[in-house]
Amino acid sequence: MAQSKASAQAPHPLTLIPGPVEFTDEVLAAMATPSQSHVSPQFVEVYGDALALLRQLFINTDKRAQTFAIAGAGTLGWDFVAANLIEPGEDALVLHTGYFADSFAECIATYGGKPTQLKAPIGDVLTLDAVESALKQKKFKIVTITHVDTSTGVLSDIKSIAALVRAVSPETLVIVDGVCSVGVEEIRFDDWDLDLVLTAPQKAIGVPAGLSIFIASGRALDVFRARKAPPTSYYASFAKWLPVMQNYEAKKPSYFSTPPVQNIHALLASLKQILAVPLADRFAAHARMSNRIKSTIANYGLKQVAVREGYQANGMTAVYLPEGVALPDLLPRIAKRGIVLAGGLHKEIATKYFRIGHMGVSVTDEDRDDFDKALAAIKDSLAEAGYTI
């Protein structure tokens, strides 16, 4: 089994998929925190600090916004959007660059919203002209953007899209699915005038799954407060959770539903590690690793799913299989070498490509050689499968 030099963890296969990623020893130690009351002074301090540090991760200082960290999956963020920020019968524009836009649209429709999908070709991004034209067709309550679609590795330009929305349809809320981007791609919540960014901990944040993490702007919260009807979810309700988050951040105990105490401890441990260096340095480290992996893959004669340079994710790479090699020929061989990679996810091309995750401690810890091992495993496994580089 592969073992990273700097880790005190037991030998295990390296998980280098687009989430979950490898975790630091400190994060795993925090997950082993002994049982603790969710309203104890010690935990209230931890929860409040985590919510405050999330503001730094999102580059937010406007106190009208609020950060949330709630028991659930990243997917729960969609439910919060659909149940609180759009009412039955209202329109949503869903910008589609892969599998997860289909899912977000389905979630919106489940709560009674009317999603309109604007689809880019597989592996490409939407042009701003196409987005502008769609925005002028009708009044949309929200527009959703998948910052990095994990099924394709496409990186959307949320800064430019948000500016376009503000110019064309100022009242439309800008919603960003940042599950595979927060912590690896630049996101300036205040400066880019975003309304909600949702994410999950098991990707670049580097914490085991179990939390739904997001930040909502003051404008988004005002839209919620002006609803004609109550939220269409009991659990995923700002009415229930907003006062709880505000209280915990103010270091006051609060209760609606018991939070996952150990996960919050682990979140705080990871945020302290992430924010110990400037975010710009963290983003640059991921960009360097991304460039290395993508250039090496190209040298192997392989092509990316994401076709447009400058719009390729820095935390993952989706790679087309070479002619004559199938996923069952490749991924098990790589796994035998102690490296776990992911198969395809996009419905139309799922059997034609594989995915590499390169984010978190595997990238930022210079003592680790995870990707030396991964790239060698890919090369050797391709050769074993009959592909000549």
Contents of the next structure:
There are 2 protein chains.
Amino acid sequence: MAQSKASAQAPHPLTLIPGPVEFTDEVLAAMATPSQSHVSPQFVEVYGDALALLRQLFINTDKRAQTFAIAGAGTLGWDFVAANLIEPGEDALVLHTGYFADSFAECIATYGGKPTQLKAPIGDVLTLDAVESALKQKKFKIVTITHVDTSTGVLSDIKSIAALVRAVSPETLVIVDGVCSVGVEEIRFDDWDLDLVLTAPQKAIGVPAGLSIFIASGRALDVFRARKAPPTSYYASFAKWLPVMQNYEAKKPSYFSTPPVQNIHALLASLKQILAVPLADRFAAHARMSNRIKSTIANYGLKQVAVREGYQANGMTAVYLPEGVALPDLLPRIAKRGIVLAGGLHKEIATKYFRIGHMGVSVTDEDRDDFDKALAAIKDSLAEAGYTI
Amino acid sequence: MAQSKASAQAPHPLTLIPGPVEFTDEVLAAMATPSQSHVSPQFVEVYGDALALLRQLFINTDKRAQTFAIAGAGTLGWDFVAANLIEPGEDALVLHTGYFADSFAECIATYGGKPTQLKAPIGDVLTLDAVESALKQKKFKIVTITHVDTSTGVLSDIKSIAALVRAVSPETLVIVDGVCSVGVEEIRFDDWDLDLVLTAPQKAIGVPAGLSIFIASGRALDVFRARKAPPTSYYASFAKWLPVMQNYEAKKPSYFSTPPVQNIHALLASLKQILAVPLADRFAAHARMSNRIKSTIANYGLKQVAVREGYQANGMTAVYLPEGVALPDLLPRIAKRGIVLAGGLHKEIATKYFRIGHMGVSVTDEDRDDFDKALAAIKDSLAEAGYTI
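Switching forms now, from the form predicted alone to the form predicted together with a further copy of the same chain, please provide the structure.
To see the whole picture, the full complex is given below, headed by that same chain.
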């Protein structure tokens, strides 16, 4: 069984998919924290610290913004947006670079918003001109951007799009789906004047799945406060959670729904590890690993789903299968070598490609050789499947 | 620091509140399971087994029903009910025995349902006559019952209420909030003809918070399938999760939103421990401990919030403070002795009582002396606070 040199964990297949990723020993130990009351001074301290460190991860110092970490999933972040920042009948512009925009649009429609999708060709990004002309067609309450679409590995330029939105339609809230980007791609929440970035723990944050994590700007919270009608979700309501988050960050216990104590301990453990080195170094390490994987894949003669240089994710790579090799020919052979990769997800091309996740400790811990093993496993398995590099 | 004799966990205060409870070493070890893909054969097996064992916990064999375990919280179970089993404009009868009925009613209203609350006096239950006459006033799509209200410790007779609903209003769905009852109070889902029982892991199931757990009957799922309009939540949608749960239970991978892999491992670990002994023995052990705690509290001269014998929870006790002793006089003194108890929650009497949770391993493991310590700590702290028993 493949196993990293640097881990004390029991031997297990290396999970190198676009989330969940491999976790550090310290994060897993925090998941096993003995029981604590959710309103105990010990846990209030942990929750408050985690919310404060999340600000650093989002490069946020403006206290009118608020970080949130709530039991749930990345998906639940869409409900928070759709139920709090847009009201029934209002318009949303959904920038589409893959599978996840379809889902976000469906979520917005579920709560009565009116999504308009602007779609890029598979594997490509939208031009700023296309976004600008869409923005001018009507007044959009929100625009949503998938920073990294996990189904394609396409990286959107959220900084430029946010600046464009602010210039063309200043009141429109800029919502970033950062599920596969927070912790691996640069995001400067305050500087880039973003309104909400949502994410999940099991990707570049390096914490087991089970949380919905996001940050909302002062502008977004003001839009929420000015709603004509209450939020259209009970569990995913800013009205319920905003005071709870504010209280915990101020180190005061608060209650709406029992928080996932162990998952929050794990979040704090990982944030401490992440923030122990400058974020710029973390992003650079991921970029180096991404370049290495992408160039090796190219040397194997394989093509990426994400076609445009400079718009390819640094935390994952989506790779078209070579002619004559199907997913069931490849992934089980790689799995036999102790490496778990992912199949396709974008429904129009799902059987034609596979995905490698390169985020978190497998990338940042230089004592680990996870991707030496993974790239060798891909090469050897392709050969076994009859593809000659 | 107080610590159970039987645990290998680091010394920590004993959490004896109405959830989260103390966890077994095996459950905490499962929380630290190394990373697994959410669609790996290993995890599919674990998720499927957990869903199947949940059926045993609910004493369910009718396969038209379906168990669910989803990242979230007990609270999210209310959203699942309100967004899937009732449509905007339809009526709900909410039987009120404490704080949590107010919240459930608010959740129903959030999604457009029309809740009618039938309120018992604080600490008491509703008579069947009162429920019957309310049921006859209009056609209710659902009736909700809090099995154990965690704010009062009142235990409702869900078997008799369910039978009454079925007799008087056969099409009305019977919804049980079992957050503080599943795993400690008898619930016979099929025999009692219930439609949905929702719960959370951190109480008598003995698993860290972070999941919404429920079972829905074939009748409830048919009502869902016959909706005139789609569910009014995206994340809390049966349309999204029902096929996922069915697939995992059939040991097939499925995807809507990444499940909390480690929390599901912990759920399976705890269900295996719970179901290793007959449920009747488990319920009896909790009843014995509850009787012991309630009679000791009475010997201390203290009164319970739940006033009616036979309608008092077996997993928690809500205790009025004696004259002249306030919560800040008592709980910190108990905490100094290494025992964490909870304050009041029912808003009308919140400062006047405290709560003891007696669920899970602290009750069932005969090698543990958690409640010897807790009862002694209460007695000694009362004395220190100036109350003579």
